[in-house]
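A single chain comes next, written as structure tokens; it is the form predicted alone.
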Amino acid sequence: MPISLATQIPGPRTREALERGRFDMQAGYRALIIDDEASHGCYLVDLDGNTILDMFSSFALGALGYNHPRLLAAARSEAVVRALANPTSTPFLTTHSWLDFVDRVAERWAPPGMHKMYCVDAGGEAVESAIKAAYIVHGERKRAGAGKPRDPLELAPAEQQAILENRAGSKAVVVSFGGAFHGRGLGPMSATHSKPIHKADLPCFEWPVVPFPASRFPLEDNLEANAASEAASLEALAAVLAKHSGNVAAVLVEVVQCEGGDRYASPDFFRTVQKMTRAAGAALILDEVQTGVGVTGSLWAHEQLALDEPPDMVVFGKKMQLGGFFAGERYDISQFGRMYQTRNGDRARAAIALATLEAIEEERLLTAVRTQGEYFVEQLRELAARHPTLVSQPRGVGFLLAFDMPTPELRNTFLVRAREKGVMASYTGTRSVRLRPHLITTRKEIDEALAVFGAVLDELV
């Protein structure tokens, strides 16, 4: 299923499409109408009948591709047409479809180390949660040590109405980094720092910010310039711990910083992270929204981290088709009431995540994903050689891939001729090309996205 061009993108009849649905506020952003049904694997199909090569994967949303038969099948089954006909508070009331996905997760797919899974609807409500779990643990512990009761209703009842009309909450913070993204609720948003549109008129908690060390590329003719920014960055935190010394809730950091222009820093930064954040007291909360679910060529990006220990919460989203967090045996919130929703568990969405982990396992695609991985981001060099005044820094682990040009409106330019040619890719950070194919990418679909990336820059020399 080649990318095949039968008008000009978009074609008069998505453009026409594109002006119905103005009462959604989200209307403003769409690019396309596809034809969910004619689109399949890596190719999305609009409504003109252009088949375009999907290296967008909705912002790492998709994992399998368009049409994905085991998904289908699961989408299908018995279990999610009760599930989306008898919807449960899955806490109080659940099936065995729900027992039989948190098993199966607990033995085949959790992050080692991990003590219980926590989900909601998506991933920045995820983090909001996990960063909730790491102010119950802190408070509790402060209570504790200042010899109050860990469980707030045992607290007398003038310091239970303090809480009630908020003349009692934490002052502790949440340490996080610039560039950061975490989600678009209010205490996500507060730990982002990519973009100020993200945050422009919205209240924030006052939360420490330390810089975030970006590695440069290759990395082999950086290792001096890295190694600076990494220390600057570490000792940045070491002051920040200090100055909130026993008042620090948690450290929050994306595995790759990805939505602020995917920037890395090294295992070795992430190890000593984990040792200064141990040490403070503090959990470690690592964003894995992004780069959870095989995208990196492992199950989870921290895997190849190689920490000394497991982090304290794992926080996952997008590709697992729902969110929450995975959390280490500090972290299980288990007093009744503290940590609930009413639909803590959408029994078909968990489903369909059941059947592509299912999926990533059986069809072996953490393996397919490193090698096409490392022939992609080889080419990507390739190209960046041949265009040195248009592509710079191509990075990427796996197929979490990106380059930089040289101004955001080039960036842009790119982006739009390359879904004229039929390309779909997208940006992230002020001026890069971010890639994220599908985990069924071949080869064959690297080379097409490359002709006309090629093609593209051939024109905008």
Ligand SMILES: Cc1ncc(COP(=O)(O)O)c(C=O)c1O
Given for the second form:
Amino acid sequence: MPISLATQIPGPRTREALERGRFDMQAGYRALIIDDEASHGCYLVDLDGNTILDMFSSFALGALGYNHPRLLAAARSEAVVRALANPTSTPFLTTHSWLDFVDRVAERWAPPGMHKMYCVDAGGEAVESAIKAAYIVHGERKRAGAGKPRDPLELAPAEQQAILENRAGSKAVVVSFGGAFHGRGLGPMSATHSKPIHKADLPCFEWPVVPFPASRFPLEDNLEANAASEAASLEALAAVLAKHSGNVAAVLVEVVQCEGGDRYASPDFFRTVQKMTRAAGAALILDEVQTGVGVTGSLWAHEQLALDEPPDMVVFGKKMQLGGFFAGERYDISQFGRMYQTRNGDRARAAIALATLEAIEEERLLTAVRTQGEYFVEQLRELAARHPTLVSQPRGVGFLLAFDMPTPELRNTFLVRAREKGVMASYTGTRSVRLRPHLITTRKEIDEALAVFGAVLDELV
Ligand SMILES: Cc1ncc(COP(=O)(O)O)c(C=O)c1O
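Since the structure above is the form predicted alone, I would like to see how the form predicted together with the ligand looks, so please show that one next.
Entire complex below, previous chain first.
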């Protein structure tokens, strides 16, 4: 199903459809309307019959492309039909299908050292929940240290009243990194620093922010500069942890900063961050909303960091089809009522998540992503060598791929022209092109994308 263009993109039917649904507040954001019955594998088909190669996967949400038979079968299964027809508040009342999902994830797919899982809807909500878990454990420990009951329900009535009236909120902080993106809820947003538009006019916690190293590529040519920026970041982290000593609930970090521009730090950096976080008595929360579920060539990107011990929490979303977090033993918040949403544990989406994880395993997609990802990044390096004034910093691990362009304007033009020629890619940071191929993407499709990128760059020279 190679790229085939019947009209300009967007064509007349798509343009007409883009005018519909205007009651939807986000209608103006939309780039395309697709025919998702006709779309297949890595190719989406728009309403004008244009077949477009999808190197974007809806901000890394899609894993197995369009109309994957296993996902279709799961979606048509009795378990999904019943889950949709008979909604339940899963923490309180559930069915076998949810228990199957939880047991299978625990047995096969949870990162090593994780003790529990907590599921919500999306990534930002999952980060919010992990932050809550960190605060709860921090608060319980503090109270226990002060000789008070761990359980807030055992506090004196006046103290409970102070809690209800916002007079006893935690003064502890969550440390995050410059350029990070952790979601848009009022909690995670205080740890999000990628674009002012996300936060303008909104209240934020005054939590400390530490610069993120942002390695320069190729790594072997930038050893000194990268080591210096990591050292500076660690020094800033040490200063923040010292300043807020005893009052740090969590250090929250992405394994690769995705929305911030696909920015990397070394495994050594993360190992040191973990040691410092542990010494500060805080939770290390790894946000794997975008890096998780195979896109880096391991199921969880942090497996490639070889940390000295498991992180305290690992947050997931996007490709997992549910949001949530895995927690180490210390962050198991099992007290009734502490973490509860009516829609925790969506059984329908859990069935799709299970089918996704099974397909990744059975189709050996982690190996494929590693192999094809290496090829892709090599080809991006060649593209940079051929177009040194336009393409720089080609980088990637697995199918988490990016390169920089000289200005935001040129990057945006590149993306529009690539789409006009039938390849959908995405932006990140201020001037980076982000590629997030579906995990099933083959070399032939990579070559097809590269040919389009080459043609666009030739036009832009
Ligand atoms: C690392 C990271 N964390 C959290 C989120 C928020 O996820 P969602 O948009 O599903 O709320 C995103 C979304 O891009 C993300 O990339």
